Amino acid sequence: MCPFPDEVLERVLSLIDSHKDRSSVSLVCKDWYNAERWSRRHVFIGNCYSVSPEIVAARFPRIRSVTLKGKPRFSDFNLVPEDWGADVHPWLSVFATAYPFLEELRLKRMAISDESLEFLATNFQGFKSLSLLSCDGFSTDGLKAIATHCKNLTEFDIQENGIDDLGGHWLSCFPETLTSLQVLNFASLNSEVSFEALEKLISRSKSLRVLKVNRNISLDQLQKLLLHAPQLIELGTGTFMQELVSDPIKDLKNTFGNCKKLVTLSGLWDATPLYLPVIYPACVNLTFLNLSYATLRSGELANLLSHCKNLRRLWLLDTVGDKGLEAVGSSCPLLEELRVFPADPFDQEIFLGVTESGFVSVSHGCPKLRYVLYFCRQMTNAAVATIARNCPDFTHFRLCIMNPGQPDYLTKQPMDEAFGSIVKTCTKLQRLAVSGLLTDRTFEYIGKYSKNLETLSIAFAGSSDLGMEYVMGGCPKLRKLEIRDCPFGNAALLSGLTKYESMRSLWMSACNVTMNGCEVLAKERPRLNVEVMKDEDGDGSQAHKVYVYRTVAGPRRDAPPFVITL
């Protein structure tokens, strides 16, 4: 017997924020998990065609808020086709019967129809937050309605979407009697929109804490804003380029200071050394800087860094070069997360960007480091031992050499030792990302050492079958394969047959799987969507793209024909 009456057990279990801890704790016994399902306000599904909208409705009755992810990360890379699937619709409709309470939807690699947002602002009345990241299908009429239906808003986030922007007019369409907003975020539409109708919603949110602008807001006018929202803890500027005289400047440096509050900046397009400087006074409790779309040189980091003491997550362009690493190595000791992304992609120029020689200034001034993405044309193995050895305690390893299968540029040698350092060094590991000339020994470290290991990214790497093998043999953690381009075939693929289950997802592309290798995979473990893309090229027999994921929804009914469920 529970010796807890029901409504106490619920209560208690209301206090856990983990949906992981959650799913364990409603596996201890029936009573547990009956507490568990009427207590659960917000549900987390990593994958849309894992469950089905109908399974999540029975399962939790009280559902409040939704997370729902869709296409897999590939899509990021144009890998899936636009039409895959991940319609969140069909979710909609269930909800608005099931939920009608619903006040928080959070949106990643799903499909929106403008007649889908237009759907949830008019059926949800108490609806109050809506986050959109990397959707596509829609357009600002669909942002339109909801800022027109949707009285009780808290936040409104739409970010890196593929959205249809059709000009800045939604953003007229807040009623004037719309003071709770919390969270704006619209950085990332192009569109001028009415400042008029921005600074009046500004002005009568007196909660707002997130406001993220596009490159459309010039600096005086985001003077004024800031002007009305003095509390903000987040804020993404518009353009840092214009001709202002020194008076202006001053009194934005002025109203950048009162900004005690601030612990997130972001923006600062087309910064320049001329008004930099204006962030400076708010830069002293910055706990997170993303300087992703400026192109910062060297000096003016080592600048802007020379005021941000507090910094734990930093987001860079490569135009800072090694020397503007250093400066980070030197200036941000508590630093926990550093991103680097390369401002072209395209361009070969080795001597532009940065080295090796950056990542280690930074690894020794930055013990604290845990996650790191950082993209290069060149590495050693002995620069990214010394990494391992400076920051033993990583969980996101991230490195990407842009030239494909390139090796140690000093000694030619594969660059299996570089991660082997990693994995044996970092036990804390659960994402890593491996690229350059990698041999099967390099899944062979992994497969042995990567005991919390949770995602592997794999691009043009391996040597056989031997190297995918290696990681289904270890890895006892892993719930996301993401493999594109290597030579891995059927057997690499079969070698996984006891662990897919315990996965959320496999996706191969351009490797060697055939659709007899996929069939036998399917045949075998029928609890699994075993999906093939088919290549228009292709000859019928090979499997170009395979998703491979677990589910107890059985197949996707909604498949368009490119896609063959085994």
Second form
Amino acid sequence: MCPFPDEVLERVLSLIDSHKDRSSVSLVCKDWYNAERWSRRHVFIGNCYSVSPEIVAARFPRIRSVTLKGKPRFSDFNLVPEDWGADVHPWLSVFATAYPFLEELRLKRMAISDESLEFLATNFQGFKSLSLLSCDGFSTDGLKAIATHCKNLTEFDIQENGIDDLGGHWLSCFPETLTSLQVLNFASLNSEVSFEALEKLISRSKSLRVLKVNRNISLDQLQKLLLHAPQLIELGTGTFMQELVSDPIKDLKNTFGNCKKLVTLSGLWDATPLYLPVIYPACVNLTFLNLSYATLRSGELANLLSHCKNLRRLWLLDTVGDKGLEAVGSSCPLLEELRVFPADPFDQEIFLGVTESGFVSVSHGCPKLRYVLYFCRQMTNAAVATIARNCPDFTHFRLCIMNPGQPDYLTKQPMDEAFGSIVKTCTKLQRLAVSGLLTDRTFEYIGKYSKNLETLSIAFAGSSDLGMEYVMGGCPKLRKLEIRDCPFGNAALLSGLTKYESMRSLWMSACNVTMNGCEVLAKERPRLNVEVMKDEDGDGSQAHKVYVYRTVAGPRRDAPPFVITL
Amino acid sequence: MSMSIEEHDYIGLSEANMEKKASDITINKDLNLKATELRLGLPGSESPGRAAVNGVAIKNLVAGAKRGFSDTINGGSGKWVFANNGGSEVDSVKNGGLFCCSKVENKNSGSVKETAVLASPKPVLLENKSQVSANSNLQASSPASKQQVIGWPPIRSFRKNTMAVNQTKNEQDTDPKLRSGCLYVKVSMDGAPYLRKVDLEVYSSYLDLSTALEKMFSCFTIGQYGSHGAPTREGLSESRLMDLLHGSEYVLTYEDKDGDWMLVGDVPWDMFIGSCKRMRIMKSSDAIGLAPRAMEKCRNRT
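One more: the block was the form predicted alone; return the form predicted in complex with the partner chain.
Full complex below, order starting with the chain above.
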């Protein structure tokens, strides 16, 4: 019996935010389970099908904030057919009754219709904060509903969604009375908004800390906006190029200098050496610089980075080349995260971009690196070994050698030793994405050495079932495994029999798994949903796309005809 | 997202093309036939000393001294992008003939991905013309119309679409100052198995460019040009042309905005970089026909 009064326990527990900690708390005893469920304000659901909205509402009566993730990650790359599911509406229906005071909704890879957005806007009076990332199914009309009806809106964060952009009128729907906005992000919406409406909105939103505009906002317009909002902490600019030079340079430089709190800068579309220097006064405070939409060359980058000594996170396009990365290594000693995206990923003839040497340069200068996403066209085992030695603290290592199955370009060997050196040296590794020519050896290393690995992405790799078996036999903390185009068959699939219930999900597509194998899995593990997506061609015995996940909600009731739950 | 989900293998060619290429391959004597033998082995069966991809052995990419260029290409440099229509013959040759059979998997029980990756050795470029037309094929089609491996490289749609727009914008911009600092044009060379792309903004003169190209296509020589290539009253003189032609086996030509092929060096450098769409290092014997047109154009311009 618990000696604490419930109220005290609840008060103490209410200070715990991490959902992992809360999960642990709820397992202590029945009293703690109850205290935890009454005090929880935010629920995080990593797979919307792992639980049903009714179950959530029954367990947690006082939720104010929900984070919900839907489709498998490979849906970002068009591997999941449309109408697969992850519709948010069933959740909203339940929440309307259970959580009428819901304030925050953060959705990732969910399907949302305009009707759902309107429902959200009109059924939750105190609704404050909407974040949509990588969702689809809605249009700007749905956004109009949110803008119109949510009187207390503080956050409007629309990022990279499959949205039907019917125009920028939604922005003009924010009422004149709305003054509470803190976050406004419409960088990935392509239509033009009314600048007049935007300027007025910014000038009356005194608490605004995050503003990310889209490419249509010119430099002149940006200047005006920044004058109204020098308190910004995060800024995403519009286009950084201007044809009519009305000499905004000096003014802009001053304005940026006045934004003393700015720590994050992004946008910078079309940035050229002409206008880039206007941000120099703000650079010294920057901790996150996103240049992944600016086609900068090495020289421009080097000049810019010489002002950015405090950078922790840097996103780039590979137009900066290895030389640009040398500048990163020499200018940013505190760097923790680097992402290098390809400017031209589909052009076969370009022998440009970055190579192993750029990555090595960065590793020499930035020993605190823990998160890397690197797209390149050539790599060597030796280079990666050097990188691992220089940066043993990697937690996230995502290397994409863009040509599938490409070996070490110098030795012609598979890239096994590269990833071997990473998993052996970087003991804190949580997330790994592999590429290049890989045999089962790579997976032997992964299974043996990565004790903390939680997320693993594999494509065009491996030689046999053994590869996946190694992973399933090791990696004690594995939660998410996504595999495409690998020679792993039923034996491999079934080697994970004891593991899948401790994982969030498994995705396998274009592998050697058959329906029989999936049926066996489903039979052995009734608490998993084993879903197979049918391929139109083919004889039906192959399981072309397999999605396996643990659930307490039973088989999906909304599965489309091409999804078979076994 | 409007992209229709059409399943393609990692290199999506139709079966019709497959048969055609199979016959092409057998003709070529350089080929180590055993190494490129189509094996329908079960996944996991791997012959020693060979790297396996998707359970089927692929040609050992190191073998063969002759493979200099082709190694670079065949070394997995993803021949996984083809122009529309499942790849013409030109495409296959250009890409070194690496491909795999699509949809074979469904006819064989036991292994889904019968990915037969057959590498031809040094890709024989059949004809200069076809190479040029392949170039124009690829240039004409926007990235979205190319048949690609679905979802690879793993880049989100928003970024893909944005980059595609960037490319178009770059091509449309006329004021060099406003360009985002790069002016990439393709350079092809007759007989070379792959193209290069160069950024014309990086060079300040024809000499610069010539030197750089020489380095890039290092086995070949390019004729020397005058320091500014400034048009004299006569335009391209006969004697100068003969110097070029006799001075080397190859000449450097370019396609200008009107679609005409010109000899490099005729116009001032700035005008050149403003009008050059792509370049081709062609055999001087093929270049003779260019001279009269080049002279005419010069006269029209000055």
